[in-house]
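Here you get one chain, nothing else, as structure tokens; it is the form predicted alone.
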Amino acid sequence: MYGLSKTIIISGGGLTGLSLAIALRINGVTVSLHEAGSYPRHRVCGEFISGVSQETLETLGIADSLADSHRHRSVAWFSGNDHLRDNILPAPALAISRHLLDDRLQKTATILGVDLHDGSRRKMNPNAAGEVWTAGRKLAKGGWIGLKAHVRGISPKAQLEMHGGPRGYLGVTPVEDGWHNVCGLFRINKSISARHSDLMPAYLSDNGNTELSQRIAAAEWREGSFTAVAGFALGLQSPTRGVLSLGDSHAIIPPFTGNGMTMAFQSAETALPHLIAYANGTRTWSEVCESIQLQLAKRFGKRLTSAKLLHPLLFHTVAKPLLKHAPLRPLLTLLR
């Protein structure tokens, strides 16, 4: 089913990209992939995927990447140094960490015959047809700050351990090869001096996460994996006008959620087969970015508005007792 006219460019080849990607060459459409970066490559991402279905990664073609991803079900939640409870979630969620996904993707989407460019960072092209932007996170104002690293040697006691604080909240929870993915949102404090690595224990101390602090300050690091990243807002991200936008280029959910890997794969699904229909010529560009926005709003407006109202309360004085004894199931009915 090679050979449809019209060819789809892609700018970022993360999650959604690459993803997007590889579905649209196996229903015949020619695609140009453009990533400013170079794979393989840490992100900060907590790797831990809840929430996706099956049948959306047997629909993008990329069920294979994810057969051997850890599949983890025992949590573990933290009030600075106190052990607050223990949950079951009702579904596997499933761990594996961007360093080895995405280069699995790119090594799949060339095979398939995308046209895959690294180091190629394009500019956003306003009413392009046939032009998609992946390309992650807009640039704004915001308080937050987001640390990830690999760690090993820090005998966490669940698959995913969630520590709160005052000022934000990191997970950890294992990937491939012993390795632990430590990643955290913490509100930006511009009296911490730390620099680099020695950020995230200095974050953690700073958030009454004390314990956890030492232990990761002691355990051996993942050469290379220590990423960050600021200078964003969660929610919907700003849009550009004449830009058809997806993953987190469309919105971003807080990370508390574990939600934000799912919903990169379920915005490509969302879109594909609005974009085959535009490659094969039976829908016009301005037609294909309406139904897709319009899809995205509804399949991802529940959960963007709850975990923007539930967000907050994690900082709250309310949030030892709310972490304690919330129901977990409808709590994630209605963040997935």
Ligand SMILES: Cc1cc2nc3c(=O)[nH]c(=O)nc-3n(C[C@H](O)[C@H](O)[C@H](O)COP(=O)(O)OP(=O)(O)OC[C@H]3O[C@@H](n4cnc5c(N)ncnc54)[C@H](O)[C@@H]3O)c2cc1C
Given for the second form:
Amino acid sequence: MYGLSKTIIISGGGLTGLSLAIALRINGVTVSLHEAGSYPRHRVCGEFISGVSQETLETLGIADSLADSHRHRSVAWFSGNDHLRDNILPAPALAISRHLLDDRLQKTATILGVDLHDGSRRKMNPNAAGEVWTAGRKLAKGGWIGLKAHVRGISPKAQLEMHGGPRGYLGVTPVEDGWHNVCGLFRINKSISARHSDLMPAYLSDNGNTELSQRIAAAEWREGSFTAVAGFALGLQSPTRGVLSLGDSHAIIPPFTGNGMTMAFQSAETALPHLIAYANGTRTWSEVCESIQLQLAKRFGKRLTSAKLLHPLLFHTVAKPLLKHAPLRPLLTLLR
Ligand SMILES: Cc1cc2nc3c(=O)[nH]c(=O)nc-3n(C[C@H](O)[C@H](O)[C@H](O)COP(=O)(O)OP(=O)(O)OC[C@H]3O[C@@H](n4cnc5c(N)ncnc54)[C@H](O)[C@@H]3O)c2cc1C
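Next, give the form predicted together with this ligand, keeping in mind that what was shown is the form predicted alone.
After this comes the whole thing, all chains and molecules, with the earlier chain placed first.
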């Protein structure tokens, strides 16, 4: 099966790039993958995956890497310090740290023969046939800051906790080894002078989540797990002409959906047959790019629009009754 003629070069070794590289390699394609950073590493991410099918994971050849992830169904919702409601998710959300998942995937990719270069930052190369851009969030003025850390000993209220307020929200999710991932997205507030790991309790207090802020400040923090990211915008990313962008480089769904990782996998799945056809020499690069872009728009368009409309409701105090009483199932359907 190996030895097809054209190589695919992937820039960005996050979930999109790694899962695509693995799937291409399983299908006999020669793949070169460039990752600016190194593995293992902590990433700003809520670390729960909602809405991905087993079929997608198997098509990509990554089901084994997620087989032992936690499966969470109970969710507790909070606004400020008010416990609004509890729900059972219609299907379990998978939870696993990015530290572990990205590392497992890079090991699988290496074993399968992906030519993986970490510490390799690529430049965009518009119109270059066979090059795929999966380098994640584009730098943009979005006004958001994402914060994440692993903590232990916070007395969880449910398997998943979602805490909202007027300026942001934060999720609490158990991952491996007794650690809870705490990850939030907040409107940047320049008057907050806290630094490094003090930022998260400060942003939570500013958002009215004072009880959670105290729980987190008093918890044991996993060394090296605190990470922060700013300078990105949600939604469709401004496209660069002649560049095939997938995953977050294509579009960022608001994190509250737990669907960004699903979209990373699904965008790799969408691109896969087309890239195999290009590598086989049965389709041209421009035909392949056109087909992938059309299918991405079809697969993600409605979901991105619904998430964009629902996102402001999380911050609006007038929407609190809706958050408290709206039936969960139809809301989730909008986001798949
Ligand atoms: C606050 C926050 C919380 C989130 N919570 C969740 C959640 O709970 N569930 C969920 O499903 N999703 C969540 N997401 C979204 C999810 O993390 C992303 O959708 C997902 O990581 C996208 O994967 P990706 O591979 O496209 O991008 P990334 O994971 O960002 O990977 C891109 C990779 O490219 C590398 N890179 C960058 N530039 C270059 C370059 N020039 N050359 C080579 N390599 C480069 C980077 O180092 C990085 O490793 C969250 C996002 C945020 C901001």
